[in-house]
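Consider the single chain below, provided in structure tokens and representing the form predicted on its own.
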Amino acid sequence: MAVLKEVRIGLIGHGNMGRHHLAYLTKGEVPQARITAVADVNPQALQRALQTNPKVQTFEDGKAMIHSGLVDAVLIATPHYFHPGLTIEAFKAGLHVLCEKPVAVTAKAAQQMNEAHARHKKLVFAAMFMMRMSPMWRKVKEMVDGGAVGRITRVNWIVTDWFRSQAYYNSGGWRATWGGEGGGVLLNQCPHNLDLLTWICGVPNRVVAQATLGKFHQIEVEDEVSALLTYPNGATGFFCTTTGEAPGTNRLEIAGDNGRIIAGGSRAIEWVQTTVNTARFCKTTRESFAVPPTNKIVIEPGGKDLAHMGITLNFVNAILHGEKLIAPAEEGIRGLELGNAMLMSGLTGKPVSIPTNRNAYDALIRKLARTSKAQKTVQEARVDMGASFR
């Protein structure tokens, strides 16, 4: 593989997120990266791209752009179903891949992407988990990894500040449908939260969930989910999310033998540290109503949140300089599978173990997609791997 002095990036999908990516790349905010091509099935989207950057080459077919010789890497910002096919095609063409979240609709498809990357290990494969750039979440992970709470005993995340109006769901025929999107709040809004949850606290091995379809909106898919989690070490968890609540809450609470961390709605982190290990205190104290002494510390992490641009910068630096990836796309399967497990449990009314039966979940989503009002739209779009409905 030739040594690159800059990375020529091709954007596939010029919708909501695609426009954002094109803007900062056009402004030169990512050194040693140059946006050279944009692909989208919608001619109007391509015209908008040219208004932002008249120098880009446009394609109505994502595959044609991949094989054009104009790009060294692709940034995939299409609807979810097209991420795996485009990623695997790019690997075959020798291109590096930065994929928007979620990496796929099902863990089975994500597994196929990971297997394809394993056959092209020299190529960089990253996911757009931009919340990993947040100074707050990076600090929380550092604290947990460093033993700030000791052995984790409980994890609760109430993240109900993802409010969306009916107008939002009406903005695209593919949106909030089994055939067009493959899921609702778990697959569209919460991939970031599920990624952070598994990144910081690990992956649970059992899920029991309640998922409500179209509770607050006229949509096919889930817009409210509550899930009980069980971890391999015996820790328990609770995850609650919806797009129908306002003003909503964003509160992650991680409890362990050495205290508790609370983070979420603001940049400040609350750390209540026990001066004595809780498990040890429980077994050794002779007082019936005693509790371990604590110290409360408020931490305000400094630094700028570089968000999407920061992930792209890290991706480019990984290609050119071997920098360690902040969000390796292989890790995208973890949060995705947790979301799959929540939805499968909610739809079937049964507990689901992790790793899941990936074939069974894939079959379930395919069955739902066959009855989806977006079925025709997606089938037509599959003809063009560069399709974008954002």
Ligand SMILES: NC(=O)c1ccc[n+]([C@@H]2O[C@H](COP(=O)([O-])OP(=O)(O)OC[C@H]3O[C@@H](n4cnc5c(N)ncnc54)[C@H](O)[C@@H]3O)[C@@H](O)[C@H]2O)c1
Given for the second form:
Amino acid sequence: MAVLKEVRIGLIGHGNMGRHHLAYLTKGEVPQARITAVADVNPQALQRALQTNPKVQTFEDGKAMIHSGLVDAVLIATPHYFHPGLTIEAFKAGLHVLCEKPVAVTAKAAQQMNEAHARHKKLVFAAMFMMRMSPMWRKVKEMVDGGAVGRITRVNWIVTDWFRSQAYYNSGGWRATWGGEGGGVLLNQCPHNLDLLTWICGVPNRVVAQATLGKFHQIEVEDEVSALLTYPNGATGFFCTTTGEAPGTNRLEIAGDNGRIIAGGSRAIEWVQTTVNTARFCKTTRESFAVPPTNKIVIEPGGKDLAHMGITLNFVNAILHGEKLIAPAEEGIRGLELGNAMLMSGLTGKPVSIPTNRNAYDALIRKLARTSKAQKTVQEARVDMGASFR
Ligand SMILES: NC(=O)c1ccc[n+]([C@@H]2O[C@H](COP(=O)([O-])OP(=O)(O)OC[C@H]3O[C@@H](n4cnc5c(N)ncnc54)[C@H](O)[C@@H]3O)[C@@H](O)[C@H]2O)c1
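The block above covers the form predicted on its own; next, return the form predicted in complex with this ligand.
Okay, now the whole complex, with that chain kicking things off.
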């Protein structure tokens, strides 16, 4: 592979998210990256891209851009169903890939992306999990990894501050349909939370969930989910989300034998440390109502949150200088599979084990997609994604 001095990036999908990526890349905020091309199936979206950056080449077909010779890497910001097909095509053409979240709709498709990457190991494959750039979440991860709560016994995340209006859902034909999006709050808003949860606390091995379809909005998919989680070490968890509540709450609690961390929203991290191990104290104290003594520490993580731009910068530095990826896209399958498990449990009313039966989940989503308003979109997605959605 030729040694690059700069990375020529091609953006696929110039919608809400693509516009943001194009703007900071055009301003030169990522050194050694140059945006050279934009692809979008909508000619008006390409016209808008040219208004932001008249120098880019435009393509109405992402694959044509991939094979144009104008790009070293692609940033994929299309609706989720198209992520796997475009990623796999880019690897075949020898391009590095930065894929928006969620990496795919189903864990089976994510697995196919990972298998394709395994065949092209020298190519960098990153995911736009920009919440991993947040100083707060980085600190929580560092604390948990460093044993701040000891052995985790309970994880609760109430993340109900994802309010979305009906106008939001009406703004794109693919949104909140089984055929166009493949899920609701778990697949559009919560991939960030599910990624952080699995990044920080690991992956549960059992889920029992309640998911309500179109409870607050006229949509086909889930806009409210409550899930009970069980972890391999016996720890329990609760994850609750919706796009129908205001003002909403964002509160993650991670409790363990050595204390508890509370984080989320704009609050500082609260760390209450037990001065003795809780499990040991429970067994050894002779007092009926004694509780382990604690110290409370409030942590205000400093530093700027470079968000999306930071992930793209890291991606470019990984390509040019071998920098370690902050959000390797292979890890996208973890949060995705947890979300798939929640939805499958919610839809079937049964507990779901992780690893899930990925073929069964795929079949379930395909069945729902056949009844979807966005049937045309899913047909197009199947053609575009080739083997990955058959
Ligand atoms: N990381 C984040 O913070 C964040 C925020 C918003 C959206 N996203 C993700 O970005 C993706 C796009 O979301 P959005 O809100 O920008 O959607 P959007 O509908 O606003 O834009 C999608 C764009 O992709 C184009 N498109 C559709 N199919 C295409 C194809 N096959 N090839 C090329 N272009 C195609 C559409 O014409 C549209 O311009 C989603 O996967 C979403 O989850 C990430």
